[in-house]
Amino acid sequence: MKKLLVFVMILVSVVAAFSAQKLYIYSWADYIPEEVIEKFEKLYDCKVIYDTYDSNETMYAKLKAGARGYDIAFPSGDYTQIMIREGMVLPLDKSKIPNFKNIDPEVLKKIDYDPGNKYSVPYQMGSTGIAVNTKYLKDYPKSWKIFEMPEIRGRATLLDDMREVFGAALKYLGYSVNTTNIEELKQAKEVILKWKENIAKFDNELFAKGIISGEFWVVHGYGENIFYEATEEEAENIDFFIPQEGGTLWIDNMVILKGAKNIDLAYKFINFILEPEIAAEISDYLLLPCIVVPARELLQEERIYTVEDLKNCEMIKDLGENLKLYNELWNEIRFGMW
């Protein structure tokens, strides 16, 4: 009889599992914690099924080519374009994220790629910054002219991203990020030669270690990839800022993809991570600033930078064929192509 008792349980919580509502996710590595997750899944006694890729290309790239069965995705601006364009996600009824009234509205006046957001929601925004080791350098202006300083040659990098590197030094100029003026671009390649003579290299991964270590005194990155590696210790000495003429601008977003099977759970989940509480828990792992408003007087770590540090940043767009101004003179920084 008790093991009859024991397979009438054990074959119970199987059917339950197997019935249970399942939420599947694409989306970006380490983005949203564990614990969080968790919480969902028990509050609406389902089962998150999480998958990740480490580009918007490889996201893109996958649900064209036919990939099926996911629920939300989590693009950036430029890719959340492409993809309203392109019918892969659907409208939002606003009235099932009541939550969304929570977001900064200063954030979302910078949301061009979905005016009104009518397909997506934004989840977390971010920028390039400048990164100093401050026991090695310690007067500098909280400038792009930091590279121009004789002190760091030999000592600085720069992102091998020629959108960031030419945004730093339009911003520098006065002029947008998605200048397509000849004339402007044609300047700001001028200032980053002038910069390239004092960098030890272009580098997209070892700046966060390089600068830690103290083989660089300055570097252009990602904050959160620099307070991820250091130690509290080696975080004192390191000061991140948004230089004061501003810069590049990322918004990733949370839609809900054409063909979703689960579409009552996926507003219920994006309508949870807009919740303060949870906003606040998500903010503090990443440590980039926080634009769920109610959430910021509930936050315990200190932001790498804020919303207002961003007011000059500038969203990248896709420049189409014009592109190709950009990776001419890129070509010719880089290469010394002329």
Second form
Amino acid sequence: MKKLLVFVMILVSVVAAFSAQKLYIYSWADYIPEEVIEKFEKLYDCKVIYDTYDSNETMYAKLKAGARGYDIAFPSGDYTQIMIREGMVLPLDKSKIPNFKNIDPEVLKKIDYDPGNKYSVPYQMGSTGIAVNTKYLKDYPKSWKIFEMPEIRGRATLLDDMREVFGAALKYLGYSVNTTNIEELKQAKEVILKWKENIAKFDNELFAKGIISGEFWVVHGYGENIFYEATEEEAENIDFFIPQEGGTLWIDNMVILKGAKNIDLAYKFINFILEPEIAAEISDYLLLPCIVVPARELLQEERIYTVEDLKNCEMIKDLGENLKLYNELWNEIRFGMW
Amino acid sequence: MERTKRFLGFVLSFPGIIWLTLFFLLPTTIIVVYSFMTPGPYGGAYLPFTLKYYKMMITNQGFWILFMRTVVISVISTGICLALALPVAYYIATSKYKNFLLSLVIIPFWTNFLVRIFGWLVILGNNGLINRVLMYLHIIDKPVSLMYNQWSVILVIVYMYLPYMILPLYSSIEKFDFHLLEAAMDLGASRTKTIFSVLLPSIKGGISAGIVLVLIPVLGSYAIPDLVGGKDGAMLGNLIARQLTTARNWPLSSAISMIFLLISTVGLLVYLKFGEVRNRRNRVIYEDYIKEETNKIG
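So the form predicted alone is up there; where is the form predicted together with its partner chain?
The complete assembly is shown below, putting the previous chain first.
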């Protein structure tokens, strides 16, 4: 009898687990704090399945190749534009996202990849910058010029990301990060080749660990990744800045994917993320500039940089066919070919 | 009876055949077809069919540099693996503590591949173990760069793939009849001659299995050159990945993969053919010998 009872209980809980509503999220690693997800699960009595990708390209290639079953993805601006154009995302019913009004209008103004936010809701905004380990390097310019310093030879990394590195070189030369002028791009290539002489490697994986441990002294990368991994003591030795010439600006967005099965829950999730308390919690976790206005008063941690620091930064746009220009030059830089 | 047996064999191998068709043959076919197509602006492959991307690849000097680098790194790493694995496998096969030693070889598999690569950073890094010891001993006054070059790539590849060489060598050495060594020495062969003319030819199967198991995956390395390779450390695997993702050129990426597949297959066929001929010759010699001996006795 007792055995039967246990069996029934297991059965019931298994059935419950399977029948609970599920929300499938496809996003960047460590991008939403677990506590926030738990709160959402509790509030709506559902289960969130969080799958991660490490680049827009991976996410796009996987979805394009036919991956089904995800409800929400977090593409950056250029990929949001591509996915809208390719019909991979659903138009949003804003009446289901009342908290949309909480988003800073200054941020919304910058959004040209989805005018009027018909398909996407911004999640976070930030910029790629430079981190310096001040234990090893004391005197340096707050400029992209830092990559030309002979002192840092073999102790620096640039991102292994074509648009980011070109963006940096183009801004350094005073051009737009979205230029399709071949002369400007060739000049940028020369700058990058000069930087390449100085760096240890092009890297997307090790820069955070590397700058913290002192393996590298100067890295090009995302501040939130670095400070996420650093202890308080380690963080004191790290100076993260947006170079004075400006750099690339990114906005990651929440979109509901075509073919999503849990659309209602997806709307609830997007709205939940924009709640002031939740937005503040996320922002404190990522230490990025907070884009939800009423959340700003609730912040407890100091930011790595603020919205003002981003004034010279420019958003990376999708270039469509013109991407070829970048590709060819980047292949020459990276693989010595094409 | 024979027929039922054969039928049963067919039934039992059916799931395997389906599996291979679905998950090996089909994707490979897709890659073949894609390599002749035209890329879309956002990836994917579309009509018309074209040879453009094969031409683009073959006529490009950069591709051949990368190709040669990949082959050289892979061959060197496989050679080092073989040289290191032979004595180890021999020692394990003849040891009293076989099982214990074998488990030592297998233990690294319990730890995630990436974590083990990171482990090497702790040892070889600018602030790593080796540099610290050298600095402490005043042999150097500034850290030397041990990481982010071709040698660190080879080192980590050898470390990662060594077990794949040791295991097949071990299993063929274990089956080896060690009396043959004694016989050879009794007949006056030197130690070196015994090893090269008796032991090595008998474990040829294990050696070729080991080479295939190591060389082919190493040719396609992606994560190791990405993490421990320097700014010029990329291998073909990295180029394939880049063409597939950021460059959004699936046909070119498929074409490069095809060259790979072609070279691995040709290499494998040549090796098999070569091995088979040798085996047949050995068998003929052996049969002649038996015949001769029987005649003598007769």
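Positions refer to the first chain, counted from 1. Just so it is clear, the model here is predicted, and its values are computed rather than measured.
> Test your reading of the structure: between these two forms the chain behaves as two rigid units, so are residue 85 and residue 200 in one unit?
When each C-alpha is assigned to the better-fitting superposition, residue 85 and residue 200 land in different parts.
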